[in-house]
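Here we start with a single chain on its own, the form predicted on its own, put down as structure tokens.
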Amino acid sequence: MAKLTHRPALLERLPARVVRLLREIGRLGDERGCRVYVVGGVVRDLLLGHATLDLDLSVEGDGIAFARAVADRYRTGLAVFERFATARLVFPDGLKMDIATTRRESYAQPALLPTVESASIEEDLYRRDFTINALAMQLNPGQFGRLLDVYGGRRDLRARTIRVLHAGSFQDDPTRIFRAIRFEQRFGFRLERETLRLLAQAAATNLIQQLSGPRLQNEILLLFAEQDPVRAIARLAQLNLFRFLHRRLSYPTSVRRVVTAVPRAFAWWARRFPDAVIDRPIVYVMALSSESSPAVIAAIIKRLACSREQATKMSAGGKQVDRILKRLTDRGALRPSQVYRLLADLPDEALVLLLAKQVSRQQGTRLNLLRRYLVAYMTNRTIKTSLMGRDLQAMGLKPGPQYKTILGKLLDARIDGVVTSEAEERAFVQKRLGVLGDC
């Protein structure tokens, strides 16, 4: 039996412009003769005292037709996914909203995408992952803010418990294994005893292996995008789930220390380089595979169907980071140009990993040295030479491979402060490299 409570004040916690929009959409629902609900994460978070803009709407009726009506009225961008009776809207101010037909789902085989057909709101809520996400609030006038709790979601929120809605949930969709861990760690909740048993049972099978690369990547990166995924990563290791990335990927103490040090590395990096954009989830994947061979890293990249950009970053995060770290911290003082040459080919994500590795070793003096090198490198990497290839040609040097060598040495001189102007660059080329004599 559905538990109904009129709670319009909950929705009022959202930004005023969003509340106005939801009220208008509710009125549009009345005009078109359909019930409209906001469902899932936004309702959960409002009950937890958080205001989020994770706007998922379900419509008892033709959800796609309703989404088109909303798009026409507000002149939004619209993408339609007919197979799942869902549409995604992007409003002119950047607000995103998913609108779907209330539906039931059936799975021909575990781990495959479901077949969907229209159904009631109660059935729509039953297809969801956990009771805390099986909540809805109606938007129609007169019912605005009516909370629909069919499966005890509020009870489990109060008890700080994650519970699946039925015993076959993880079998139907093994991505829910990762979502359970994500919510467990994000909210500090506990997995209900039977849910934990079902999760462990599903994790012990090869169901996750049947997931496509993009679906597995999505869940892994969402998990690693949490504010502090370190405990979630430990949970994955406890359940032996890294085997689905690669059978030789493990979580020894040395790797655990690096993963645990990543948040500290992020914090320092954000203070020193607040404008730098870092792919945080990829850094955690790089930390996990930081002791793996290039072959293992390549296999993980393939399993997750990574983009070329992701693959480039992950490939830079293996054992070469250790070699670079050793050269930076085990020698005497390096010239700025030497530091530049060591780091120039690394993506910023690898620089964060470099820092996390040193943090994990708890060597204060070398850590401070590395930080100084990183600050110097981030400053120096914007330096350019005034002279270019055409200038060398004008000076009488025939085009050829030596251009790269000369310009490289000239850049080093700029970085080291040996030359500081175009005139000094010309003198450097003429006197130090003997260009005139070679022409």
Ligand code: ATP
Contents of the next structure:
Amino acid sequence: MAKLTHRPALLERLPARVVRLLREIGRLGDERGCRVYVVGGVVRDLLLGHATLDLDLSVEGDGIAFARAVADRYRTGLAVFERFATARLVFPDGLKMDIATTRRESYAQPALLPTVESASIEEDLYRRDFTINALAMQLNPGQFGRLLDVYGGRRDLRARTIRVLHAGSFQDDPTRIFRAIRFEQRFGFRLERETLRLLAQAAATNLIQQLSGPRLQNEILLLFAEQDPVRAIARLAQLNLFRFLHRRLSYPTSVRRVVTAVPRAFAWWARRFPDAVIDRPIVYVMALSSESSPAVIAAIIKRLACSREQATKMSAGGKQVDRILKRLTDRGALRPSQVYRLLADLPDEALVLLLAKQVSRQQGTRLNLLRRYLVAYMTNRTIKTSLMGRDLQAMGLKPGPQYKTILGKLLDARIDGVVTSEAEERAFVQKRLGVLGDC
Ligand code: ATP
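Provide the structure of the form predicted in complex with this ligand, given the form predicted on its own shown above.
Next comes the full complex, this chain leading.
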């Protein structure tokens, strides 16, 4: 039997403009003769006292028609996903809202997307992943803020517990394995005993293998985008889940140290280079695969159906990072141009990984040296030569491969401060032309 509690005050914790909007949407629900609810993470976060941004609404009735009515009234952007009976609205101020028809889902085959049929709000809540996410609050006038807690979501929030709604939950949708770990780590909750048993049981099968690349990638990257993914990664290792990225991917102490050092590397990087935006989740994937061979990394890229950009970053993260790190820190001082040449082909994510690797080695002096190199490199990489190919031509040099060599040497000289003006660049080139003889 549904537990109903009237808690309008809880919704009032949302920003005033959002509360006004939700009240208006509730009135629209009455006008159109349907019950409207906010559901899922919004309600959970309100009960936890956390700020929440995304709004998920469920409508007992035609959710898409309702979404169109809201979109018309507020002149929002609208994207409709007929197959899932959902629509996404983006309000002129940037607020995002998903509106769905309340429905039941049936899984013809484990791990594939379900078939959807409209149903009551109670059934809609039953199809959800965990009790803490199976909560709703009604928006219609007179019922505004009424909390619908059919499956003990509030009890589990108080007990700080993640619990599935039924025994087949992980089999129906193995992405819930990753979602469980995500919420467990984010909120510092525990997996309820039976839920942990079911999760471990599902994780021990090959169900996750049946997830498509984009769905697996989405879950992994969402997990690694959390505030502190290091414990989540340890949990994945404990449950032997890396094998779904690659059967040879494991979590030895050396890799664990690098992963654990990533947050410190991020913190230093963000302080020093606040404008150089890093794809943080990808850095964790790179750290995890930092001792893997290029073939294993290529297979992970394929399994996760990575974009070309993600693939380029991840491919730069293997053992070559160790080779570059060795050359940077094992010899005496390098010239700025030598540092530039070593780092110029690496994406910024690989630079952060380089730093994390050095942090994990706990060698203070070398870490300071590497930091100095990185600071110098980030400045030096914006340096350009004044002269270009056409200037070389005007100086009498025939176009050909030597242009690249000369301009490269010229850039090095600029970076090292050997030449500092266009006039000095010209003199530098003249001198080399003399050395090269008649080209
Ligand atoms: P977050 O705070 O990370 O956005 P959320 O709970 O809002 O968490 P969403 O992924 O936005 O999560 O999903 C919204 C709601 O949809 C969830 O609260 C949950 O009720 C339901 N949901 C999402 N994914 C699943 C799933 N794989 N299986 C069952 N229910 C799900």
